[in-house]
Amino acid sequence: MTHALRRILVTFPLLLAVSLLVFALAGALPGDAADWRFAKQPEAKEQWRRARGLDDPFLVRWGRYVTGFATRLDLDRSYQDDEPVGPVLLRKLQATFELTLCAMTLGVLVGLAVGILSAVFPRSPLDYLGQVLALGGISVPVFWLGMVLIVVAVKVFGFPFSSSQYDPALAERVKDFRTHLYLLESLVRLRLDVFASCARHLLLPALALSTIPMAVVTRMTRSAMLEEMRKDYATTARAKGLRARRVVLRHVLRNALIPIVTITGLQFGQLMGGAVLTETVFSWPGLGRYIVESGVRARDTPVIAGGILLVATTFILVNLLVDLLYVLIDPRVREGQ
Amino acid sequence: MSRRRRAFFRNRTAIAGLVLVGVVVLAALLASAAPFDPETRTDSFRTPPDAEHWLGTDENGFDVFSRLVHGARSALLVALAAVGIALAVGVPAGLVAGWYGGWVDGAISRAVDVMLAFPSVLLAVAIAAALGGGSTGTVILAVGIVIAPPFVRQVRAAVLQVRPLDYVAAAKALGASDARILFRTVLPNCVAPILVLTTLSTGIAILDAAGLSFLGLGPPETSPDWGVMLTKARVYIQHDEQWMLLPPGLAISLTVLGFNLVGDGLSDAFDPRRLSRS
């Protein structure tokens, strides 16, 4: 536990590096949103930029930024329309968690069980199906994936595509949800056609995303079955007449598990901010989205700042999980080895 | 080294990846004799493929085929330049951090963490924004910079690896500099990482900036540029030309592939482990 205690204390100053590198980056362009936004106002935009301090220096503008947040969980107000960019950002990390959460389920299940069946038989079909699964995931720019398979759902199945979450004749049905992880939501309180909505919506984007983690879920599963299955114990363990389904699914299984549980979290992470190119393609909601296309577009620093600063969290909050995770798979870090 | 070569070479998969790059490669040269200029307009728009137009013709009148070729060449030139950065900022910085280790490492490592701790892809659109976007530079500096954390590590744990063996001891003794050591005695004994990490590399940054080149921030709209074509094709989906998607989506994942399958047989050729196995 002081292993995870540490890790949350290293963590602040990490973020403190990002934000900062943000408003660097931000503050190194010549003009700002406010050329864009009063472009036929002058008056109006010296005005502007005085009410919301951008005349000064980025470290007193990143102190500030920094200040608000820690004593009021403030992520600042947009530079486009001044609104509290936190609810907005909040609801979109939402849209791509749900996406994210999809896609990995589907990569870690198909990855774990062809990686398996692929070191358990090397050389065969499946093993063949693997290697191709995971030198795919990895090689096919996600972005065409997606294309390709609207265009292979609409043609071949006629499957209805549509973007966003859910289908817009029914936002009077989703009007009380307390989250935008619509997809849960209607499931725990039972409305079937929001989830069914829901689910076709988020099945092509998933599907596609799913790509990347089942790739490398796959071959590091295979590699650390192979290597594992190799070890002494394992001969034992057949040896002692045990079954072999046993010794592979208890014995080996388990000690493969420590390699793949990280690498899995750090996917996690990556995909977080990864999905913005998945979500480009299917105008989904998400928060990578919104950063390139609000954010960058406009130069609006609290956008940028406020949403790589989630990603980044969410990043540490899910390797945190995964260190967790090591105590229950393995003894030996439970007994603080 | 013959022995990791015929290793290499006995391997079907490494060969097929070394095809599928000898193929761009050539393309990217000999993208000048293409039977028609990239951005140049023809007589003809959005055409299917036929005997003039190999891949038919887009929607600037430009010929597909033609643009793809030169997309060759746009798309090793950018991957080339950027691992080239990458090489040239993670080599040394791991090979400092490894051999001084103390606060020089520390210092070194957390930097590396702070950057993978980031979604790389979005790191790469953050820098590209900041750089300004729109241009290839920005996109070669960019995804340069992102993918340069993995040669820092790598070359950083080669380092520790070696530092204690007893040629890095014997150049000591005779006196010779840090530098020499590092560059003429440490260094040789890395290569062999660095190259499968070039060669994976090669292709995440293939990727990487097509990937920008997607969202709008990589070259302009008529370059011809495999993921700016792929921008385009896009608003093709909804119409009748979706045959415009495979060009150049199949040129990126053949190209990426390539480079992987190479890496990967240069990894398989370079392990003790599994020489020893065969």
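Numbering follows the first chain given and starts at 1. Just so we're clear, the structure is a prediction, and the values are computed from it rather than from any experiment. Compared with the form predicted alone:
- Assigning each C-alpha to the better-fitting of the two rigid parts between the two forms places Arg61 and His201 apart.
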The other form holds:
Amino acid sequence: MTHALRRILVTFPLLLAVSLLVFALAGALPGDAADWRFAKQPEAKEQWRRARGLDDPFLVRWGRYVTGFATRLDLDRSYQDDEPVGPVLLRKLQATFELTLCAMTLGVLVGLAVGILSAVFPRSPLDYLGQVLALGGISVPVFWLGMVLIVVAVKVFGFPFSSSQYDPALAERVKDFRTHLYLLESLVRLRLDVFASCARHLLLPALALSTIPMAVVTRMTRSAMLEEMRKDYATTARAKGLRARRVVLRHVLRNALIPIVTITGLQFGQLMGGAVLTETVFSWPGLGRYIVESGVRARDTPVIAGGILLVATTFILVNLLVDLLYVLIDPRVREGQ
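Please move on to the form predicted alone, as the form predicted in complex with its partner chain is already shown.
Nothing else is written out below except the one chain.
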């Protein structure tokens, strides 16, 4: 409990520091949105700046931003049309989260299986094949792999390819959904037709994005398992006559989970922020693609700052969950050793 409470308390100042850094970097971007928006109405520029509080000191603007985010999840209004950017960013974040979650699930399951087999049969053809797959997953660019998957799947197998998370013909079926996690919510609601459509649209981008965590988890699992299998407790368990499967899965794998869980949490955060290439190639309506198209290209600072802050917050919360999982995996963490 002490470990969990300490980690939770550290999260709040960390979020505050991240918000300060993000707000400062977004405000330091070159160009002025007022000059771009009021190029034909220069007399309205200063009035708009005062109305938006852009002439206030930096700390005043940051305090107002943090207060709005903490109390109302308000991420300011767009510089293009003065509309709140929070609802749009949250909707895009859910699409990116669902893509990342599916990619991580595929990557971790395959990576664990390949890594365990490589460790159990070292220097075998199976081990070499696993290392080749891991090296390919790290080396092959995601955008190139995505284009190859599109050509093969769409042209040969007739997979759907659109900028939606589901078949547009099912729009009426998802109107009553409370979230934009359409795949997960359709499964909970047992809307199997919507689930099947979402799964088809999600399969290709998730498969392309999963190669990165799959490669990292494979190499980490193999390394951690080999190290644990050389220790005395594993030798003793085998000498007592325990079956090899029980020694590997119940004893060795559990002790090797700490570094595996750590790298999984880090990979999840990296995919959340780095899925922009996958989203662009597959026209996925996610957060990264929205930040680039509606934020960076249009110099819309609230979109950039809000999007990065949401990704950073998700990354911090995922790593907090990883820290809390340590307590369940390793009793020594619970005892403060």
